[in-house]
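First, one chain by itself in structure tokens, the form predicted on its own.
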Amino acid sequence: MAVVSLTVSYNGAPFAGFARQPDQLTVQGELERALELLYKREVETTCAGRTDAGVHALGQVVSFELAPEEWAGREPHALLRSLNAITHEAISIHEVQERSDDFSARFSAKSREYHYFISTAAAPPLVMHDFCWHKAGDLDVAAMNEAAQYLIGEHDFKSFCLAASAEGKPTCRNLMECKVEPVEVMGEPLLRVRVVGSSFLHSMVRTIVGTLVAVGAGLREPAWVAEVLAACDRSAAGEKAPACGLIFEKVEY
């Protein structure tokens, strides 16, 4: 068999996640939908790692298996146009990369890079309106790098990750960075918080955001972050933040 990766960027917003659910539309379902027609058959994919309704990707993988005479009955460019234009206008495909015969993209992923934007000002953003969480007021940037790096290293990650999803399964994981910097995009001045893991639990880096957000407030002090983990309770964190601050940025292979 060989074994082909898409690199895919979608903007999350009308997905009910990225993962193929009975009825609803979804990132992956689009995806196999569209290979189904081109080959006639189902075919299976798997993705780095999996987004929640409503989050959006630049550098989502993708990973199937396709006959030899599959591959080599379409270009790789071909394959790269006939994908995007027949799936939802909200997905991209940037590339098709025939890959070793061991690769998937989950399991040989080193790791994954997430981007989270928000906006202080005291005016909603215009160009990021759906991209970021607006939340008015100052937040002390400083305070919220010192509590993240409570964060950093291998840690039990269980007050950050959705309670049902931890259920009878480990929560331990190796966050490698946590940043808080101020960026422009298109004018526009955001906060850019950004998260490199080896790999991440349901809802994670959204809930690691929202409690950063309550250092930059004022509301806790840094040190907290470090009773947060302790605590292996989701309850002890701080909210979870909106979806539609988050970007899957890259995975590292």
Given for the second form:
2 protein chains.
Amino acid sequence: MAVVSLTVSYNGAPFAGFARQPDQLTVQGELERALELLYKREVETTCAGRTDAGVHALGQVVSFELAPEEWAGREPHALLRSLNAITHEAISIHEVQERSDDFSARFSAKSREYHYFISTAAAPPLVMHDFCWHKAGDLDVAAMNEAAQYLIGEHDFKSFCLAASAEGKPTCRNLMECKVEPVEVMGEPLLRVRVVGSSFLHSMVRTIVGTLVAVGAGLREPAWVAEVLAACDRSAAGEKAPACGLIFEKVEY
Amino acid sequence: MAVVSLTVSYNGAPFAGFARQPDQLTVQGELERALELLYKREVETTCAGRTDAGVHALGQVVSFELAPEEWAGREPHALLRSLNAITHEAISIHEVQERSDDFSARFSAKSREYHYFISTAAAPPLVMHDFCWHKAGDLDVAAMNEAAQYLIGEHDFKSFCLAASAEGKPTCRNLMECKVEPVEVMGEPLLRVRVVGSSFLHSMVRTIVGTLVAVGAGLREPAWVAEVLAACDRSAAGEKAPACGLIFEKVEY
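Coords for the form predicted in complex with another copy of the chain, given the form predicted on its own:
Starting with the chain above, the whole complex follows.
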């Protein structure tokens, strides 16, 4: 058996999310359709982080198993070219790697990093137009970073999890980094919220961003975030930020 | 009379170019439609550089004249907000400025800068997907820069001009810079061709890029570019690079 991983980027806009769903265009569905075309059988894939509808990825990792003769029968670069040729044009496969037999894109991941982009300019940016939340009006970055400090470390993030997904499941997570920084992309100013954690609950990054933006806009004090955490109730947190601003940046193994 | 300028970015994809044309969606048409809505009369605009269909702009400058009471009757920031609200969503107006009475976005310009992006990776980039020419396969950047040296300075660029546009018109131009550099945008590698000149002929930047790419791909030697210049014939140069990779970056006044 050969365990193979793909490093994949995608524009989330056309997809109903990463996870395969009947009769819906999904990233996993596209990748598995392409693998089935190449190997004439169903190939089941696992990913590092399931992204929701509209969420983008730069360094998503997807793994699957091939029989030794299936892996040996095709050069890795030929596999990469074929997959790029067959899959939806919003998906780019950048790397094909053989991994150790016990590798899983999901369970071997040590940490995951997400970047969320906000444009506070009067008019939306050019190149990042479809990769940011355009919310005109200044945000107080220092207050947002003060608020973010409350989230770092091990906490019960139930308040930051889609309510239906949190029921009866463990909701403690370890957030290693959460930082808001001004950045420039192609000469245009944006705010980037950089979040690194062991793993994330459903909607957690977007709810963190929505909560920090409520602080940045002056609607709440930074210390409010401690109350939100303590409440363990989704209704305590801020609104979920729009999907289009979120990019699943990379995975560490 | 008040002379007003707008700094405008746009994604060129939905437009039949900058210049107004009957029954076509154009950037100038959109801006003039918006100005007419606001001022209840036709307002004629002039731009720093007419971009072709599909070509983008980050720092296009557009100027027009208003009567003193028209200019005084509306705060500049309110004008900016109104124009952004009325124009096509692919257009962003970033700045409104009052200029001196003799200012013209076109005739006052000292130099214009264009950036052309090429992705040579196996699969297209994420954020720059619609802002580059995806041409898989390595290009020899040193050879391209050697070739670019022949173009710098005052030359007759007739070979680099759309043939129909060159007839009977002066085709000498001063090219101040022409440089190919590897850059990263949102962590993904691209080649950027940076071109600065006093002004440009129709299709000149894209024909320069196509010619440099022929050298970079090893189809031609760098010195071939001197022959192309000397020929004063469009058929001597390389193919015109696709519109989507070109961004009108900025204007110096």
